[in-house]
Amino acid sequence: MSKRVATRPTWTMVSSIGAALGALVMMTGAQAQTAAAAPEMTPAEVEAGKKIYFERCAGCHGVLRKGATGKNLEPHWSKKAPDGSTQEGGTLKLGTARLEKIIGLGTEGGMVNYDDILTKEEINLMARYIQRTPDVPPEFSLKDMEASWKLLVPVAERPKSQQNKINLKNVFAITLRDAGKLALVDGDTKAIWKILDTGYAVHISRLSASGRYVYTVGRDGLVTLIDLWFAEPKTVATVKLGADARSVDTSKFKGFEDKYLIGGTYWPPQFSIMDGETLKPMKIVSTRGNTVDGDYHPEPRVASIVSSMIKPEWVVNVKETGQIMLVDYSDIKNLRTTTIESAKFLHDGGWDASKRYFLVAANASHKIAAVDTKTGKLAALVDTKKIPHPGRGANFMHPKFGPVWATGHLGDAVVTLISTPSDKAAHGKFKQYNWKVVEELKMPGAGNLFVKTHPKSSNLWADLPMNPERENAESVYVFDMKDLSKPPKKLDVAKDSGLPQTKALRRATHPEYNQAGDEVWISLWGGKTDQSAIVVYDDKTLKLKKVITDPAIVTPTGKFNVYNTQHDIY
């Protein structure tokens, strides 16, 4: 059976957990005594399940077990219900059986089977860990950033032009997720150009405003600052935020090109902007608050964070406490930060067409909140299907409704479409249908995790590698934007890529454009064990174009388009 599961260490456990709860959760006569009757587990055990669930779970659980995108997982849990009554419940109440029927077979809400990742013993060992009180690691200040910031190759020592021949705006920087390492493909000949070592599960990759430098981030906290100006792609830098992050982004606004780097963590809490040519730490600014309900709330991770281009403002989404944060750059010394309240569970999403609003999923809200950057207000809240996960999301003028923003979803069978503003005199007849669901695309299940189009293509792709079934965590579906009324059209990527078919599912996922938007290529993750590839196809004629595949292209996941990220092209 294919695991995958990493052998990279995370985070150094605090020993005494007592102490550095007490810090962080107030915990209940009740509590303590349900927490008690935990499942036992030798030392071994309990330090396994750590590692498990910081790679595997802790992403939507949060570290305190509190739930975002997923469930709440700590042991025992209470709340006001609506009536005014009181529901209890917690991983305790559930007990070791139903959790692991939970972990192996998924659920509907976008949870995915872990029986074809984890053991059955795993598995087992996962459902006792969960009822055990959480475990909490350490603060990360800044003078930790610093301890582990290298200056690797000093800017003085870099290159003054570009010293290869690559097409550098058509590069792809492709994630290796469980390998901790960054594949830089050439997008021309498709041939890999060179494997860097990164944090371990990079979630993004992220350019400079000049296009010059690639900023990685790993789920643990490490940011590596890549040099494509080399003969060969060197890391020139890195540093670490915290033991678990998502995001950076750079700064964008003109004069302030590749000036700053900021990059938001899960854990904890905070985020963090160092000097964009040497990451060198600068600032740590906390995001630990209350909750737009107005409830306190000890660990609001930082999700997505983008760059705006009219402004010298980064936009820093707060995901438990629903606090859209618009951060001024121009004056790191006097920080200042507007805060703008929309709705719980901030997760991922992208700018419109204008590069003026941007659309963010408060996913398990079911909601998509969209602010006005040159305003800095909230300019919409948009109900929605379950647990939307745009990604960037994909922009497209709608033959009916004019220009839209699309979103997957997890908990849901369907893309739903929404209107945008528009500036252009000629889009004025479709404001009446701004900031409404103007369409909902039927998808043959839930489990999409991402959306892409381009500005010269005629189709929007969409994944669902979180979907439990074969035929469709295996496979892309692209809508003819042309007739949105006909069905997607269904590729077998897991079979169009010609490797054989193993008892764990590769997950086809997160199409992503060349820079001349004429190709998509699609990452097939396998197992840590099993090889694994990229797909290519061509946009307009839907056929395969080219399989890239090598033992080193190890559970590739993200994949980025130099010019297109560079520009914000979704």
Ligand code: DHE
The other form holds:
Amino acid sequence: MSKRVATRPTWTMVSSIGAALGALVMMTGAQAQTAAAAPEMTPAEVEAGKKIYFERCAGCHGVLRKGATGKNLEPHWSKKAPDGSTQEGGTLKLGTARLEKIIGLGTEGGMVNYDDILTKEEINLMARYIQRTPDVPPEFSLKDMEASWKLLVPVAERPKSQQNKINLKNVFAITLRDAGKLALVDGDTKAIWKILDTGYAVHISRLSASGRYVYTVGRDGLVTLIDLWFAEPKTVATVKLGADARSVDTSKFKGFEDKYLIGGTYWPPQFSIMDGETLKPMKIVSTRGNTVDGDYHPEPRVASIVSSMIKPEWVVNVKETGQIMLVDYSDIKNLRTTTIESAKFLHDGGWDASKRYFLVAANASHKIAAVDTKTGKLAALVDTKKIPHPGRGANFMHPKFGPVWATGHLGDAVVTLISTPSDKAAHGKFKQYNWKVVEELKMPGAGNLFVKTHPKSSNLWADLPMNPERENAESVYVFDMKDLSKPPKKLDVAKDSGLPQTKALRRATHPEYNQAGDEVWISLWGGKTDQSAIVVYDDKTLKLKKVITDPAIVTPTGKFNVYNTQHDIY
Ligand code: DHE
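For the form predicted in complex with ligand DHE instead of the form predicted on its own, what are the coordinates?
Let's see the whole complex now, leading with the same chain.
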């Protein structure tokens, strides 16, 4: 093993936006940390490497570079193979020239090419940087959280009733990824209502049980609480969860509406519980521990979190350990947690139609894990094609197999349909299919991220933003759920937007329905300096309805309709 420097680097945490970046790049001890055979780097190059690693690489490879969705990137690693022999590898063994090729051109294993994102010099810098011993960011305690907490408008000073005439149920919260902002768009008029500052590269937005508050979380761990009842939406509180985060959700069970918020972090590996109306920090729980294979892992990151409607519980999915935690929030002081073993590496997922089962992708195992939240047990581990990536998935009645939940795949050209149980007597005949893959719908290529439908629709929408072909990445595909034997209809979102073609791909991603379930909104995600757009289609006719574009719509990705997100409709 390469030698890690004994003294921990001195880190300074600050709580402003970009602070997480600062935290990850600001390390006075960096100069002292020279890995034995790693290529020479100046202190400025090390700082630049840290920043790029956090922004572009840590999500897949982990802060400590132990690998998850992406490969292990430690300078040197060794592991026991199934036949008992010892395998060795590492970035030092690969060397700068080979690493430059991998970073620039990508791999068949699913790593995207960075030659159109990073310059040649940056690729060379990263090839050298990842041969160094990983930089360990600081921990983040409850006291750190408290110090970062800003209550901008106390509850008593907030409106007692809605002060605007907007149909809040049809508002869309849209991530403006690289701008570090959130756009709130009126779904009825399609006008931009308000754009607010948030954390860096907001990942998801979730709604409070009442539908009044929007919560967003940035990759930098900054949670923003937005109140939709003011004349114009207003940020009423912010807090930092740590240096790197992806998920939040609220308490939705009867009697706990808008009471608590939970947030999960990639770094430090933990989840935090806050007051739902003020974000006042209440508790932090570490997720460090053993994987389902029995190995200790120092960085088990918190991936998706959802809130149960049938119990006062959150489902917390821990990526590296493959453990699914059911966290009972009825007594925060004496927190009870059920930990369910599943498979690695847990990522995103959604509820089945009955909202009793939560289905989550164990993407490196090519499986979907289903948890029965009523019994608190694993219901099934379903084998699928490579790298399932459901987003929240999609639920509908299959003409032959009854209730199914759908997931797309990053690693294969299919949309998988899994039969899910139902208590309805009329569905008894479908029981034989439960937890089986009943059909794989053919897509024109791999690289899907999100699928979506709506109870009022007979269409199933699937994107392909990670497909290397322009014509696939810039389009979405629509299956007719009444006749799944037909190939999907292709909608060329980039062309329909009417915007001039750009050199880099503009990825068409994240279909989201309006409240009525008769329109589908797609993000056309261009580069930071390109004109991007939200392209709206009529769900019945598949005809273009509206292109929402504005210089402020920078890198739009996730879109969250208030009503559908509040009620988990997908
Ligand atoms: Fe996501 C959901 C993690 C890259 C857009 N993404 C999630 C969730 C996790 C996650 C854990 C589930 C949250 C939940 O439900 O509580 N995403 C990660 C990564 O680790 C990864 C691979 C790399 C990274 O560095 O972040 C990653 N994600 C992306 C993107 O590049 C996407 C396409 C654009 C963006 O905005 O960054 C992206 N992820 C999304 C979206 C959701 C999401 C839109 C919510 C889907 C939904 O419908 O609920």
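Whichever C-alpha set is largest while still superposing within 1.5 Å between the two forms counts as the rigid core. Positions refer to the first chain, counted from 1. Computed from a predicted structure; not experimentally measured.
**Q** Once the core is aligned, please say if the CA of residue 303 is shifted by at least 2 angstroms between the two forms.
**A** No.
**Q** Rigid core fitted, then: does residue 291 show a CA shift of 2 angstroms or greater between the two forms?
**A** No.
**Q** Relative to the superposed rigid core, does the CA atom of residue 119 travel 2 Å or more between the two forms?
**A** Yes; that C-alpha moves by at least 2 Å between the two forms.
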